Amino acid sequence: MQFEPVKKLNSYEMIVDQIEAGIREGRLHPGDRLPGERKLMETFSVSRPTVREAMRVLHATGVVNTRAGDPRGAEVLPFTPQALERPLARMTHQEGTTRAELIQFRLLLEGQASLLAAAADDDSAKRRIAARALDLTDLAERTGGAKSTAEISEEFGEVLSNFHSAIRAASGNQLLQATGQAVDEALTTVARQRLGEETEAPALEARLRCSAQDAATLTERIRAGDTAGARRTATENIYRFYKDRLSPHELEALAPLIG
């Protein structure tokens, strides 16, 4: 039998673990108040700084809300998608996360979000997607102005992010929205780097026009309620955007997700 080393926890971490377990197991509900600071000190047999550190961690991670000077205990907060954003965003920026993994995740995420958006009976949400697609077309049509390629790449990343965000919102799935928002910064950075490699204006303009047309095609699939077509188009669009800058190993990793 093999044993693993025992992980040493600080006292405040044990308090955090117990409160989070109470929420997971349904013994604590959104809107419930935790005992006051003094009662927590007695219950856990710890010092005031230890209790305050536990509350600081729980507040920072969106588990509870604490207010300075409030005599009542901390309030248990309902789950929000934003609670996932910080840890997931941190994970996507770790050195161990590869470019292929980020693009794999985007293929899965945006493909399913597009499928659900197409299936949804929400015309207003689909109109918002169409509006964001038009923003991409507008940007592609005015790339010949005075802006530098770096400025255009920066603006494109923001507009593309808004387009995908509108699709995830139309999906109606909070977890898709949360995970998408959490990794969006990292994936937008990859997109900007990709465009930054287009040092000549004509090449950049052609890339943007292609992306705008891809967005328009995807929007048509979503508005038509073509779920399979929307998923397929979303993944093909993303794959086509990156494929000519990926290594054979990266292309092999993405291949099962295409089509």
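Residue numbers count along the first chain shown, from 1. Bear in mind the structure is a predicted one, so any value in this text is a computation, not a measurement. Heads up, when I say rigid core I mean the largest set of C-alphas that superpose within 1.5 Å between the two forms. What changes on going to the form predicted in complex with the DNA:
Comparing the forms between these two forms on their rigid core, the Cα displacement of residue 228 stays under 2 Å.
Taking the rigid core as fixed, one finds a CA shift for residue 55 of 2 Å or more between these two forms. Once the cores line up, the CA of residue 66 ends up 2 angstroms or more apart between these two forms.
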Given for the second form:
There are 2 protein chains.
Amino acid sequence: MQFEPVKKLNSYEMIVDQIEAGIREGRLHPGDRLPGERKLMETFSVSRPTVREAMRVLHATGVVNTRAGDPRGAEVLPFTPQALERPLARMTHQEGTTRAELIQFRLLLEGQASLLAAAADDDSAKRRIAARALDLTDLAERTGGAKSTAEISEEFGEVLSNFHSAIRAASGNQLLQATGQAVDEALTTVARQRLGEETEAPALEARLRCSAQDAATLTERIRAGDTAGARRTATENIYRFYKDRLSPHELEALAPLIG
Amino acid sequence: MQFEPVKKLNSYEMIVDQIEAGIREGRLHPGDRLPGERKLMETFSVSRPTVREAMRVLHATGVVNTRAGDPRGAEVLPFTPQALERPLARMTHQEGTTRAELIQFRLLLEGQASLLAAAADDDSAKRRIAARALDLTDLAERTGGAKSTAEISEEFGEVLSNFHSAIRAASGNQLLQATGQAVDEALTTVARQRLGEETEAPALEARLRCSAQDAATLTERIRAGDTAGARRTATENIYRFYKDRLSPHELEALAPLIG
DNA sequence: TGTGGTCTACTGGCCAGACCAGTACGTTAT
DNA sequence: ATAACGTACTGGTCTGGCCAGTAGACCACA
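I have the form predicted alone already, so could you send the form predicted in complex with the DNA?
The next block holds the full complex; its first chain is the one shown before.
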């Protein structure tokens, strides 16, 4: 005979659950407004601090947006990958999860995303991928401006990120899209705070050209509908991208995902 | 010249950020205790409702556990995949994300997890996988008890879930592990509420034996270190598992991930 | 030597009431 | 028509308070 611990549900949790259930079951849609806090304390028979705590939780988890003074009440928001990014970031900074695992996970996701993108026959999505790849080559060619290496590096990261984002979007899987986005952003955050990205100008330029070339070949494989080739190319590209930033031991973990 | 919108950060968000930063930067570890609320309102120069709102958010996101009356204050918790499950579940129930996408994502993750598990040379982890596979065959053989189909179905799901969980653990990637766990649980939740799982006894028995057999062959491929074979077997197994539960159109989306 | 009970000084959970800054929206002045 | 203004709300925050629950020390008892 097994007993289970007596469940003590806080009153604010009940409110959160009820509202989340309302969204889950289709009674509340993004864009809808919730009643005001003073109204909610009546319907739930609790005090204002309690409903406020519930609203704060919903606000912090991206379910709802509140603005002081708005008589229409809190607004139900659509889902955002950012909601996944928070806990992901937390996990990566927890003891035991390393940056190498993050990169391995990214390699894995991008590979599968490229495969699915190649398998899908969505021409407009593929055109968007090609456009982002062109952005990259453009940036590589006009690198001789009056910009500092830090500025170029920042723009490089953004354009490259957009390219991968387009691929994920073309995969047609929102979970893959959101997770990949979250991992991507978590990784750039780590990179940004890890070191000032003080790369030498020539090295940065070389990286940029290399990435632009890689993006072009990957785009071609996706357009051709070559699923296996797209997957392999994508993983190889990311491997190349991180090759000289990781220790040999860390690189070892990436190898099996490429073959 | 670009301006950025003046960031209005609520005071509770500042507290949450500071505490999360403390965890992120290693000043706070799981098991540590936070000061009491009355102490916190001094250190942050805010009132108690404000620090309470912050604590509620941290509590709701699984960062912290609070118990009334505990003089030691709130406890910092270790990370849990459940923290990912929440937003994942929300996304799947949002309009636009289908169950088919969830299954596609699962197929993708399990395939890569099996590949990595085969690549890793962690004998104890592989033994744990084998043990879970044996649990499955055991269940398949002693199916003739006095149990109802609902009970068997429940136990089936649990044992099978443990098997996959062992594989994910063997992959050595905590992100893959947590994400896979979250997707798995989200999927069982959907399945449970979708229909009462009222499968006929003989059909259920056949499914069970099929899964047991599949698990055995997958385990063998992982033990042999056959990365490509493990990936292929895992994806085939999951495809087979969902074959007669999805529409042809939905199955089509899974096909490219198998080859 | 433990075992269970009691006491105490806290804790967090929740509430009532209040003030302020901000917002939407109708009204007025131009 | 348009711009400025009022008003009647909103959420954000604070003060102060009561209650139930917990840990930990103490104590009586077997």
